[in-house]
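One chain comes next, on its own, written out as structure tokens in the form predicted on its own.
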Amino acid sequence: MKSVDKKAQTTLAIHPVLKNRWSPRAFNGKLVENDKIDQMFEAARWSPSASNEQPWRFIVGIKGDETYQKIFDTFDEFNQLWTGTAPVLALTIGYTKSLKNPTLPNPTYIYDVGQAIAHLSFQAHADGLHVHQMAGFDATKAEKIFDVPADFKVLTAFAVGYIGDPEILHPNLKKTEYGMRVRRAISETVFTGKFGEALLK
């Protein structure tokens, strides 16, 4: 297998889990141990949320089961090119209403679901796994297939597994798999005084 060094070229030191985390498309197909799957979702369970509303829900498919195939069938053509080698596919779902007053919307539910996925991703990477998140799928179809209640919204999908050889990928996908990771400069991201005035140089 060809090795791919995707360590973030950070300007400041960050935790190794964050420095090494990235989103491959090549998975080797090895099944993920049940305890590691459990640990990912336990990490998500303990992520922060506004007023401890915990709006996140997940539907998980393991390769070979019916749920996996149903999730796969909602993906667009591009994502179907590579997700078939991932041993775990999942959907993220958010509860749109407030638990304290279900007549009102929860304005932070999407933000909080995102935090849960971040925690899940970091735990997965710490356990030797990789997570690749996706928006390229039919969320409405997923809601129908899985009988998702009206007050819940399917938001994203993700694949989980052990990293594989990029050479297994469709030629159109290899470039990004081998390419360097890049980010906008921190001076263009973190401001003080007013928008656009850099806090960090």
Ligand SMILES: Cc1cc2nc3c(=O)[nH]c(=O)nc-3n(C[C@H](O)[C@H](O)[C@H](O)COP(=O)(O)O)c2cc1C
The other form holds:
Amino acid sequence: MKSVDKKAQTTLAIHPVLKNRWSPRAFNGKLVENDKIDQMFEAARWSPSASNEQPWRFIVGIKGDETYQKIFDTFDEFNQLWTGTAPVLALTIGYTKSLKNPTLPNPTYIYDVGQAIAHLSFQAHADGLHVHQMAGFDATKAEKIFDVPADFKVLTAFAVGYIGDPEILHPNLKKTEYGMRVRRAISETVFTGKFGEALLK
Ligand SMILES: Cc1cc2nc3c(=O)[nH]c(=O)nc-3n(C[C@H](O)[C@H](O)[C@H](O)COP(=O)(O)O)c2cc1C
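Can you switch from the form predicted on its own and show the form predicted in complex with the named molecule instead?
Let's see the whole complex now, leading with the same chain.
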């Protein structure tokens, strides 16, 4: 297996879990141990949220089971090209309403669910796994298939597993698997005074 260096080329040192996390498309097929699956969802459970409303829910499929196949069937053509080697597929769901007053929307539910996934992916990475999130799927179809209640929305999907050999990928996907990870400069991201004025150079 050719080695890929996907470490973030940071200007300052950051925690190794954050530096080394990335989103592969090639998984090696090894099953994920149940305790590691439990741990990553435990990490998501302890994520912060507005008013501690914890709007996140998850539907998880393990390769070979019916849920896995149903989740896979909602993916677009591009994501179906690579997700089949992932041992775990999951859907991320958010409760759209305020728990205190369900007639009102919860304006931060997507933000909170995203943060839960961030915690999940860092825990997974610390346990030797990789997570690859997806928006390329039919969320409405997923809501129907899994009887998701009306006040909940399927937001994203993700694949989890142990990293695999990029050579197993479809030719169109190999380039990004070997390529370096890039980000916008910090000076264009963190401001002070007014929007656009760099805090950090
Ligand atoms: C909300 C969200 C949706 C994404 N959708 C897809 C997708 O449908 N298919 C895919 O292959 N990657 C998808 N990605 C992965 C991103 O392309 C990837 O995170 C980004 O390029 C940064 O790469 P890195 O995670 O390796 O740092 C998605 C990521 C996020 C957070």
